[in-house]
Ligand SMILES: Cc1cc2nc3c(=O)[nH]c(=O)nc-3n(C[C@H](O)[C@H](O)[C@H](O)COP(=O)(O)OP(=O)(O)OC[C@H]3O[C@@H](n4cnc5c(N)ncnc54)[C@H](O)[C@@H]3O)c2cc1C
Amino acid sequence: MAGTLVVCEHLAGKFSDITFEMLDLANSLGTGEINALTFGSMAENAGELGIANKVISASCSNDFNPETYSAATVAAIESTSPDLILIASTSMGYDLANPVAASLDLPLVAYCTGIQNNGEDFVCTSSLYGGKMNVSSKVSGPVVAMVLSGTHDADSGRREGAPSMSEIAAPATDGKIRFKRLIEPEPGDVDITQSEILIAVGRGIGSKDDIEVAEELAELLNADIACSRPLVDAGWMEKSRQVGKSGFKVKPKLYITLGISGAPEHIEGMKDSATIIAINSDENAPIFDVAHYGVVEDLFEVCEELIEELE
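In the form predicted in complex with the named molecule, give the structure of the chain above, and only that chain.
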């Protein structure tokens, strides 16, 4: 095996957790040398990437630009010939993995939750349809695999060290895409990242009016209300309450979900909560895979009983 290239993702001057998750995965695979590709001045933090044997620094802006970053990734693949290229399954990763795989004519496996190295080939498991279906793909390297956040241990991938360093120039692009500015989410009425107890409402609540049940329970528990993305998309709740990949990452002492299925994009934002209690009428809902306690019941019946008890 000719090694792995981990394409490091960063935001606002810090490596994202998914970078360390991918390093943890690369380390578990035994594919040989691990090279980490960083962009702009992020190479200055190479000491955090101790699992990597070598850090390849692309000289370009720190601001994500799919054209420049994919051209640099292609150059790094051409110079290191890895068998496996790991790219984050994130908004930035989607813009990067596709042009990279297309320009080198490599297979691309998306939504990976796990990868096994069989010596001759890789077996990649992809989580599809919001976690309802797992698909295994057997592919021979070189292959581009997009890794879902929350599927590997970022803490194990975070290791101090002194990988060797090299630099590549990001090839010139025609500059069709330009970075303008990073838009931070508007701070809302409540900062859910600071809440000790969160009651997270999902599509299972059924209607905007029924959110009242969760609010009643929240008041009794001195909790704040959070939600999954469909409620924000439907205009039922403010974006400042959304937990997940495109929302906020939260770590409360207690996270109670009401009618949330547990799609990887939601789990990414709440999996580190100290205690998770899931209430869902479908016993096969993936949320039960991360919950410490689960109730397979109609959420309205459970809320009613809880409210009665607490009162």
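Alternative state: the form predicted on its own, after the form predicted in complex with the named molecule:
Next up is only this chain, free of partner chains and other molecules.
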């Protein structure tokens, strides 16, 4: 095996968690040398990429430009000849992976949740239709694989070190894309990705007014309120509170669900919580498949009893 190239993703001067997830994956595969490709001045933070044997810095702007970044990625692949190229399955990754694979006539496997190295080829598992179907693909390297966020351990991939350094000049492009400015969403009133205890409310709560029960319980537990997508779609809660594939991925110490059935999209965002307690009146709800503890009861009765005990 000729090694792995990890295309690092960054935003606002920091490496994204998916960068460290891909480094953790690369380290577990044993494909040989791990090279990490950075852009602009991000090479100054190369010490955070300690799992990599070498950091390759593309001399270009820090501001994401798909034409410039994909040209730099192609140049890095041609100079290192890796068997596996890991690119994030994110909005930025989508703009990179396709032109890179097309330029070099390489196979591309998207939505990867896992990759196995069989010595001569790779077996990639892709999650399709919002997690409803898993598909395995056997491909020989070199191959471009897009890795889904939240499927590997960012903490294990975040290792201090002193990898060797090299630099490549990002090829000049005559493209039409120009970076103007980064428009960030309005900050929410709470960052649920940092919460140690979350109480997540689902459609089973019944109405917007009934969320008050969950809020009362959260206050006693010093917890934050989260929700599934239907409550955001209904306008009952802010987008900043949504857990799931189209919301936020969370890993609190305690995750309590109230009236959440457990759609694959939601489970993808909370399955790594240390302890999951599910309360639902439907004993066949999929949430019980991932919960450590389950209560098949009316959520209001359970909440009332918990509130009485805590008070």
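Residue numbers count along the first chain shown, from 1. We call the rigid core the largest set of C-alpha positions that still match within 1.5 Å between the two forms. Please read all numbers here as calculations on a predicted model, not as lab measurements.
Chemist: Is residue 206 displaced by at least 2 Å at its C-alpha between the two forms when the rigid core is overlaid?
Modeler: For residue 206, whose C-alpha is compared between the two forms after core superposition, the shift is 2 Å or more.
Chemist: Superpose the two forms on their rigid core, then report whether the C-alpha of residue 226 is displaced by 2 angstroms or more between the two forms.
Modeler: Superposed on the core, residue 226 moves its C-alpha 2 Å or more between the two forms.
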